[in-house]
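Starting off, we have a lone chain in the form predicted on its own, written out as structure tokens.
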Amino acid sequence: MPMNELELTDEVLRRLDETPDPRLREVMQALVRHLHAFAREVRLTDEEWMTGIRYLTATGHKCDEVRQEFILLSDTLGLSSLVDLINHASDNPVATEPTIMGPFYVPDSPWREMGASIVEFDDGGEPTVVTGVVRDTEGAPIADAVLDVWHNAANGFYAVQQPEEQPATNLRGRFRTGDDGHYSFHTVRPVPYPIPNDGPVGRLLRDTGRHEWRAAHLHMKVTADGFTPLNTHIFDRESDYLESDTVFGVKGSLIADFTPGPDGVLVCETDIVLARSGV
């Protein structure tokens, strides 16, 4: 009798039986069910095979130390934001809600003084303040919590996106909190930015539909000593592209308001809620 679908996917699957490592296997299996029953549920043709090799191809070739292309599909698939939330969503509702990374953090920041500016790059963007307080869930504050923080300059890109133009450490910095878990430095005003959009994922985007474009915010990663990591985004309310963010890492608790203070320059108050490790 002639082999049918069903039974292929079967004996890939027998094939896998004897994966040594048992989470390989796991993955492995899980990945060839799924991958077989896309096939048979969009009766995939021999010419659409090909334009996803082809086009997986073109990600690979568009990929350098810089850009990572890939990341970037799994951004806009967002496949990116439901890994995010299965490894790091918090069951405590009041902890801060975690996000994406993003493609562009540098790890290794300066430090800087509690209440500097991390601007070394002037564009014209909008002088702001941020700050709060990082506290934990039962709402005492952190001391020692140390927050990484990085975002886009005024003309809508990242100091590694410009290298000749922007300091390699503009709009970056680390910032220590003290014993009453204040933070506070001054920057500039985000703004919405589009993803890069020149490659196989800019193609895929504009053949679905869908733009390139992210809302307005900043990053940070946030970390203590007995807390489980956060990496998060502070949204700006009035940006364009809250409900759209083409890669699905806007979340209503993270949104924040930029308001005047008395001097004019904006100020966005935002507390950080850190979960306990293991709980």
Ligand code: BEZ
Given for the second form:
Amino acid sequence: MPMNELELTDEVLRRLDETPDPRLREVMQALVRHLHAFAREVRLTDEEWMTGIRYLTATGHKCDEVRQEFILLSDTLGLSSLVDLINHASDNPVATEPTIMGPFYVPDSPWREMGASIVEFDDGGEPTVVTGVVRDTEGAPIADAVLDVWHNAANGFYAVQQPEEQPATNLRGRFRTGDDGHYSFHTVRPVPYPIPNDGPVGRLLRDTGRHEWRAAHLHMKVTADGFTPLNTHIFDRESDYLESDTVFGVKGSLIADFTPGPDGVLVCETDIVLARSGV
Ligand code: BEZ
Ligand code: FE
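Next up, the form predicted together with the named molecule. The previous block was the form predicted on its own.
Expanding to the full complex; the earlier chain stays at the top.
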């Protein structure tokens, strides 16, 4: 029978010893060890324990079909980026780095002709062409690569956040590369935006003196047969919040220039490098 704090932890771990699935046992025992160590370290009070329970309950209540407050919590605590680093950091220094996906991806975006526009709603954003070549790590172009892109409008919102205002497929599209691996599409310049802040995650950011902004970026999922799927962003070098992105998604290698082209349209040129799968 456990008597003191450490004996209690040992007893809980012991009861998990017989967990049939070895991975579940490993994860649950580590979770208990770290949770107990946390409570001991901060000398968690009764009130603080109850505040934590209420906080997690409110976080669950905020979730619905389109809002996932637990993922947002994970994002703002850096856990999503840590899991991404653990699982997707490529051993190949040449491959484009991945980053977190975020909650605004909608599958089945419309297929568009290479070079077409993804703008379906004029919100006055700065016209921009995003272009480059999808390559392998030896530099060879990849044919038949699929780029699935999405980003926010100049008003800061993704189409999925504004079903009444924006067409559902605004600033989203899928493109397939030809033999030269080249891709390009017309769009508007992405802008920094606050993550959804009207729930428990927004409250915690305010209570801890943090801001709720993401640096301006566009999202890309890039897939091709024989290559590891890539989930990444292109960040705008001139954006605010590159150093303090609230979900820790910025990687230096993903920052790109948006430079004025001859016709006044901004050009963002970025090659995408995919690593071969199973290598
Ligand atoms: C996004 O980039 O879309 C995003 C990522 C994490 C939290 C909120 C938004
Ligand atoms: Fe985003």
